[in-house]
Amino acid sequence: MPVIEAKSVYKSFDGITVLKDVSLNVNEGEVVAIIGPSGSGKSTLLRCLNQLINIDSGSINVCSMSMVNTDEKGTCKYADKASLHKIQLKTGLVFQNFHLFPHFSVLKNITDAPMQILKMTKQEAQNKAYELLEKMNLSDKANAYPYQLSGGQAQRVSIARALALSPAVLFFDEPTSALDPELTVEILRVIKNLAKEKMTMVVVTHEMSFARDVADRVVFMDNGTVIEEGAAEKIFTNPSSERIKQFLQHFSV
C-alpha cells in the first residue's frame, strides 16, 4: 500500500524552477534512497512532502489522505488545517543538523512532542523515550543536554525524537552530512536496523554504498527532475541513463 503518493509536483523559487514534474510513490515497509548531485531538488522534495514548503502544482497524498491537489483550472489547493495536522503526524523528518532544543535535556527533547501533540502522560512519554534511547544505545544520556553530546549521539537523539511520534514514514535529509566518517557509521547502522524492522523510510543521501546495500529502490534526481528510478541493484550495476553513469563514476561502490 502506498504511504506516499506524489504526482507531477512543481516548485519554483524566485522564478527558478526547482522541482519539475516530479512523481514519487513510497510503499509501506519500503526504503527509498534519493540520490543525485547537490542542487538537484532532493531536499526540496522532502520538505514539500513534510509541509515545510508549499508546492506550486501537483498532488501529494499521505496514507491515503489528500494533503494537496491541483484542480482542472490549475489551482493548487491544500487540505484544511485539521486534516494537514493529521497528515503531519504520519511523517517524521530527521534533519542533517539535528535541530535539538539546546535548553532541553535529551529526555525532554524526546518526550515533549508526544506529551504536547499526542497528549501522552508524562510516564507514557518517558517509557517510550527510554525504550527508544535503549534502541539507539543512548540509555546513559537521558539527562544529558545537546551540548554534551557528540554529533553522532545528537543525530541518534533526533532519530529517537522523530520515532517517538510513531510516524508511518520517516524522512532523512542527508543525515550524515554533518558527521565525520566514524560517526557516519553509527547513524547508518541505526537506519539499517530500522530497515530490518520494516520502517518505511525515504533517505536523501550521498552515501552511495548505503543506498546500494539498504534501499529497496533508488531514485536519481538531477536539475529538479527524476531521471531514473528502480531497484538499487539495477541503478548501481546497470542504469539506463548516461547521467547516472557519469554521477556514479565519482563514487566507489
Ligand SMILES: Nc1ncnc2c1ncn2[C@@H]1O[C@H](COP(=O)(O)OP(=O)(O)O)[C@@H](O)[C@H]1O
The other form holds:
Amino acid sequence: MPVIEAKSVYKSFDGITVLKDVSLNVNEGEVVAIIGPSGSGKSTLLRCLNQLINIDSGSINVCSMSMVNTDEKGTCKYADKASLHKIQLKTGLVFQNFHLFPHFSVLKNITDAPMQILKMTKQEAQNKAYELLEKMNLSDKANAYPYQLSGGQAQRVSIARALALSPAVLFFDEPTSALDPELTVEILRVIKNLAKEKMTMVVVTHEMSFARDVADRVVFMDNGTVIEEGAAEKIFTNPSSERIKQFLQHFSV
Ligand SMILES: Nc1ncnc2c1ncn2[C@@H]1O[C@H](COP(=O)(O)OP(=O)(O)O)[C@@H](O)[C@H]1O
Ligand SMILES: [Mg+2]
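Complement to the form predicted alone: the form predicted together with this ligand:
All chains and molecules follow, beginning with the one already shown.
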C-alpha cells in the first residue's frame, strides 16, 4: 500500500524554483533514502510532505488521502482544515537539530502532543512514552531536561516524540549531521532497528554506507529534481547518471 504518493510537485521561493516536477512514492514498510548535494531541495520536499510549507502545484496523497491536488487548469487546492490535520498526524518529522522544547522534561516532550492532539490520558501517554524511552535506551532520562542530554540522547528523544503519535511514516532530515561520529552510529542503529520493525521511513542523509545498507530504495536529487532513483545497490554500484557518479566520488561507500 502506498503511504506517500507525491506527483509532479513544484515549489518556488521568491521566484526561484527549488522543486521541479518532483514525484515520490513510498510504500508501507519501505525505507527510502534521499541523497544529493546541499541545496538540491531535499529538506523542502520533506517540509512539503509534512505540511510545513505549501506546494505551488502537483499533488500529494498520504495513506490514500488527498492532501493537495492540482486540476487541469493548474489550480492547486489543499484539502479542508480537518482533513489536513488528520493527514498531518500520519507523518512525523525528525529534524537535524532535534527541536525539543527546552523548558519541558524529556517525558513531557514526549507526552505533550499525544495528550493535546490525540487526547490521550496522562497515564496512557506516559505508558507509551516509557515504552518508547526504553526502546531508545533512555529510561533513566525521563525527568531530565534537554540541556542535560548529549546530542545523541536528544535526537533519540526527538525520535521517541515523533513515534509517540504513531505516524504511518517518519521523515528524517539529516538526523545525524549535528552529531559526532560515535553518536551518529547510535542514531543510525536506532533507525536501522525501526527499519527491521518495518517502520515506513524517508531519510535524507549524507551517510552513504547507511543508505546503502538500510534503504530499500535511494532517490538522488540535484538542483530541485529527482535525477535517478532505484534499488540502493544499483544506485551505489551502477548508477545511470554521470551526476550521481560525480557526487558519490566525495564519499567512500
Ligand atoms: N524558506 C525559504 N525561503 C527561500 N529559499 C529557501 C527556503 N527554504 C529553502 N530555500 C532554498 O531552496 C533551495 C533548496 O533548499 P533545501 O531544500 O534546504 O535543500 P537541501 O535540503 O537539499 O540542502 C536552496 O536554494 C535554499 O536556499
Ligand atoms: Mg536540507
